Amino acid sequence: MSLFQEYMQPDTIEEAVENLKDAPGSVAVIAGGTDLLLDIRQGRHQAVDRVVDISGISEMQEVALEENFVYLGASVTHKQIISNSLLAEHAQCVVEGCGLIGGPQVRNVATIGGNVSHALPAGDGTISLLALDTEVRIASTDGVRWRPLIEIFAGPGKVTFDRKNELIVGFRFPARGPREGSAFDRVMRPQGVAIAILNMAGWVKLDEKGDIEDVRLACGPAGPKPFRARKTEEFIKGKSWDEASYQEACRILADEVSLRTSAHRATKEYRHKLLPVLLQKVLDSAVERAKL
């Protein structure tokens, strides 16, 4: 079975949307190719007429810190962002979210913008991203524009920008401040299903007081997309993280989010008995590494 039928390789971000431009057919963006590559040989993604492939362009495995945001490029792998010593500082949820998906060899190859892009409601790295308030660099022969992270999904496996004229090709999140944590966990299946039964991250900023001044929650799958906790996240700020403050959380997030039964990994019934458990495993991690 072929895969493709034509190979490209470019070198900058320009070339790159080029190739995606004016492809005769279809078109597929690959990085690491763990999902587009398996996907076609098990015939859930059509065979396509081009592939771009953007491992090779430089300004896409970069990780910075450019005045008070971090900049993670889109083609950084998984195993260079859990031994990255700047996101282990300033974005422990990625880390961490990032270090559960796939096993080493998947690591190894398997790309951030990749995990984006193919825009699961519980992709590990984008969950953990979300919480941080990302925005999204997405380019075209048009140039490059900065969009918040939550805004480009549209549903499973589905995106709000152009896949045939556009490409994501970095993330930016604000640098870790004082008394600021977070946090990413995940249940899983012991064997079988890669997807998470469900995840959730979170970000604490603590006010001098040590209650919580500020929080970000994000979970999936919790719905159709990508999924922030905004009800819940309202209740929680300028609380302190008590009894009260917990039950009364995990009260208002298990009626926010919309959880269903999956024949291939859990009910909903399980789902809404794990919600509390992650809300405070996360939560509490989050704000003790607000307090370091």
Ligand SMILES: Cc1cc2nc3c(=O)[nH]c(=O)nc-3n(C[C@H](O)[C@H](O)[C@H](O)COP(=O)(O)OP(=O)(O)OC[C@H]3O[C@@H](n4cnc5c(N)ncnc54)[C@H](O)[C@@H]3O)c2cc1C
The other form holds:
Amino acid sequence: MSLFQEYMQPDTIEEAVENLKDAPGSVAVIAGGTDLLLDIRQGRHQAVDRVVDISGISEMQEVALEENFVYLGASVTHKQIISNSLLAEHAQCVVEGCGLIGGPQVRNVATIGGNVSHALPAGDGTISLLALDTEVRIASTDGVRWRPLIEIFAGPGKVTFDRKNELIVGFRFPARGPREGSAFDRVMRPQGVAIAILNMAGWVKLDEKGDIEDVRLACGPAGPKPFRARKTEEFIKGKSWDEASYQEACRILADEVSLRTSAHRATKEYRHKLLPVLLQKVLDSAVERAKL
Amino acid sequence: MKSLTFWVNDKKQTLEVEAGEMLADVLRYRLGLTGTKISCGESECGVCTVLVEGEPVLSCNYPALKAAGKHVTTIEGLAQGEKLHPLQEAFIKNGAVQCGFCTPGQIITAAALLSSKADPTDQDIEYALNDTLCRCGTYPAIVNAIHAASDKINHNKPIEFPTYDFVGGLEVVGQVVARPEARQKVTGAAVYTDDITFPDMLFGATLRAGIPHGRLIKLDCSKAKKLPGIRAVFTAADIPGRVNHGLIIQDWPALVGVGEKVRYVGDAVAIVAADTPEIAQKALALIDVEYEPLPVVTDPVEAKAEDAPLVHEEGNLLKHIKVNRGDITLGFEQAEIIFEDTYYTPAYEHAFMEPECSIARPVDNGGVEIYVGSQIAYADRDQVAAALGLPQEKVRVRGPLVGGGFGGKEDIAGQIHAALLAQATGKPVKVLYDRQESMLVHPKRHATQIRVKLGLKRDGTLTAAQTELYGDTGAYASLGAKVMGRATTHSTGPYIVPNVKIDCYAMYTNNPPSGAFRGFGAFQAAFAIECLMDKVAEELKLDPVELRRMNALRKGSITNTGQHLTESVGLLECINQTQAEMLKFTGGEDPFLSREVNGEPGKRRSWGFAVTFKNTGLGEGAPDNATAEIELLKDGSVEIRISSAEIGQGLVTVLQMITAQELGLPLDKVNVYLSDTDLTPDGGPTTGSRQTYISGNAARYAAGTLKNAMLDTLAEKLNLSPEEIGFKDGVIQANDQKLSFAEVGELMRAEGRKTRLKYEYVSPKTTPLGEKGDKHFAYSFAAQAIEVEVDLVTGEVRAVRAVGATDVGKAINPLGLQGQVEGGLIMGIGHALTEEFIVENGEIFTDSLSRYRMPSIKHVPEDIKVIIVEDPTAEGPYGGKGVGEISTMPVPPAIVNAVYNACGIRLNRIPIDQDWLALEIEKAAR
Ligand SMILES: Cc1cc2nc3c(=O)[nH]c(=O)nc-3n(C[C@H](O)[C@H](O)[C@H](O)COP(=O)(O)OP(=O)(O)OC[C@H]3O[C@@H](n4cnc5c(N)ncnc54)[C@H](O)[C@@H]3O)c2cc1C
Ligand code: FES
Ligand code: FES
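Output the form predicted together with the named molecule next; the form predicted on its own has already been displayed.
First the chain shown before, then all remaining chains and molecules of the complex.
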């Protein structure tokens, strides 16, 4: 069975965006293919004439510390992410999130870029990157640009960049400073698809006293797009992470997310029940790590 | 086409591939490396795992062109010549191979683990094999095998067979031995149907209704017929013989004709044969169909209503099954307390790892030969012959290995379609289902609603039991009446109940058909009665184990159908041993108390208990026979032939062991040949835990017949009495003379005696419900205790430890037995925690493995204690009775009871919905 007619394997980003642009029919980027191939086979993705395999582009496979930023190539696989010492230091929540994706076989080919570009509201890699205030590097034949990660999502499976002409080549997020830490967790359902009922990533920076100086919190599915809980963050900022602030944070978080019932997966009520559980686990663990 | 150069098992390969071809297809169909299996095609199961540059990847969704310039290792590349990789040897010896379909994927994944971690911990193994699924549930054995292989590699420790305390007795029977076909299964040489190809073979595909109920008013195939590469388009009007098939009632059309009704989404309306699978699929899209939609009925209780839409013209009731014993009114009058509740079990999917595949090939005599991994070769033959309008002798059904069945490969799948297309085209035709089609087509486990009412004395003695069951048999009968019959008789549990009234309704609906599935109705019944028994125990302030012990069937008891149990009732022993082991785990403390988990106030643990019983064989009046043929071959080896199927349960091993035992032969001198309607006599269906008993007996007596013939020959020749002649270790000792089997064979042939003999084993007579006499000739019994952990906040439930005892009569093949019991337990855990086949309004929601989760290695309890009780049945081979089904049955009620004990919430349906449970726990705490 042939799923598509043309299989391009460019070596450079320039070639890849050319391959996209000059495609005669429909075209899609393929990285690990763990989402794309199933989407095509199961009819969730339109038929594709040409696919452009970006996994051979070395620039997109780098992980590097650049001054105050960590650069993470879009074609880095989850396996590479969980075995990378730089990321273990600077991106604890990403390592945790990506470590939970699929099984070893999937993690060996599935990429962080694919997870983000698939644009599900609860992609585990996506949510964890959001908590790190990540920016995305997007390339087209017109050149490259950086956009905040949160801005590239337009709805479930939808992105604001032009899939026909553009490509995510990598991500960058601030390197971890002193008294900073992050964490990720999720709750799954034993029956049905391997998408989190609810996931959450948190990042904190503590002040000298051990209070929370800055915080970022992302979770999904909490709306049509991956969600940053700005109001909850605003509230937690400057507080000490104690029972009182936890309780209030739970209340604000419950207010600002929009949780839904999804058939055969979870009720809205249940998701609300999980919010405080995850908030506690994730922020407790992030705070712990910030103290180390 | 694009050129691809890569290395496969260190051999450079250059070939042309399509842009969108996956690595698995290239390996299997272009390079003939069929050791790599495809099970789901949706990245869910790990069965297709190969190594690319040493890392495991899923070849079913790995574009072949990605492998350009890379090194790929498949299962075929693991052994070095004849020398097996330590993992392969360890898998064989640890019983980590059952049906074998997942085995290449498991071994390859494990090999990658061992090369990155030489001495992995249990956690490492669980992490690495997390997504490599085994429906046979060999996970515990796999863990042992990986440790053993690691010990061999690192410390040169020889790989040994495991030891069990239920081993022994005879020279061969009761000893731990390897499966004869295991070597092929671990090397990738094992042949399953889709591994077979013929020159010029065509590919069949089936157009499915896609709606649950409607009348076919238009079927226009003209466009499809014109598609280049299409060799045949076939509709109901073209069927030369009988349109309907069915194992008992022929109500299931192989193809639905114009003017006829489709009754469920999977009904077939047209079939095509084409040069490639792709063209076949394209042709289906070109067929123009129209239906007049009809009202749909999807609930068995609603189906019984007067005004319910009719699935079949004769009405929706397939069968009303009744059991009455004693006086139910009196029984409830005698009761001091009455309990009543209603329980629900959903449909379940077998999810055998090998999807259905049939290949039909026209043969010279005008007939067809069919290759299919099926559980009932002769039923396939007869049904195909009827459809083709051929005499039965002109259809030959041959069974390659079967990648799991569990009851789901008893009905017709693609056999008739492949045969029709082969006849129409004059060419071999392969009909291979992908996972989605497999899930759409074959019958499921019956969804049931079971109301149980029990009357007891305050001391816990049962006085009356009344049950009412509804079973959803779906659109076609399949084995529905039999399955629900078993649900009926098992619905009052393995208990002494003097007064019984049972009414069971097997109902047609527009859901996918339901049929046989491990546990066969008795599974559903066990859930209902065992949940209620725990509730009763609590109300009466009795220990739940004690309540069961008081009422348990024992030698001398009379069952709810009036059967007098005169022997082989090991239930009390199972209860006692399970309880004792459970108490060892708790250090004597009451296991049913709710305990906090170390330092985690949000989690609670407790144990739950359940017992069960399961008949061996068909029973209830169905003739239950098997014929085995045995032949002493020229080289002195013996071949035993029978049509029964090896579906992973270990039948080949059992027949080999029994034959070797009877003849005093070494195992490797016995070859077992199965599933070939031309060459193997009828062993009956591979169902109902019957093969060890029925086919085992047939083999045993066939071997005895051969032995007698050999004895006769020698006694005459040497002028000895038969008692003076001994058979041992493949040598025949007559006086001081030693003869080989080959020599005796030669003597026999020289004298014109037959060296090929048959024996038909006829099992003890049973009678239908409602008539006098025994319903079944043997029952197995089991008790199961499971400890669960409940997260009080998230509602997540985990099975932590499991202790179970099963009375199997005699452990004939201990390695296989351990595997059956562990595998059954794991399937039971899946049924309780992870699995549910969801159908909404006749449409299937769980249409893929990603939506239907079977247990993975991480669902296996940390500790499993398997206890084997051997209370022999006189007629069984060496005392043995059935074991294939029973170990799944008590698991869900044990888990549900444990959940109650841990968190105080009673469930009356499975699988456990953590969402619901969490909210209930919260409500209860308020
Ligand atoms: C068994 C299984 C389990 C899974 N479990 C999880 C899980 O637990 N959590 C989870 O979040 N996900 C899970 N996934 C989903 C999937 O594996 C991840 O989302 C993965 O990260 C996708 O990466 P990929 O490289 O395979 O993407 P692909 O399938 O190659 O691509 C996905 C989409 O992104 C586009 N794309 C890919 N790369 C780029 C790029 N650089 N620029 C622009 N567009 C791009 C593609 O065109 C496509 O539309 C699972 C998948 C499977 C099969
Ligand atoms: S994962 Fe490839 S066949 Fe299932
Ligand atoms: S042995 Fe694993 S699926 Fe059968």
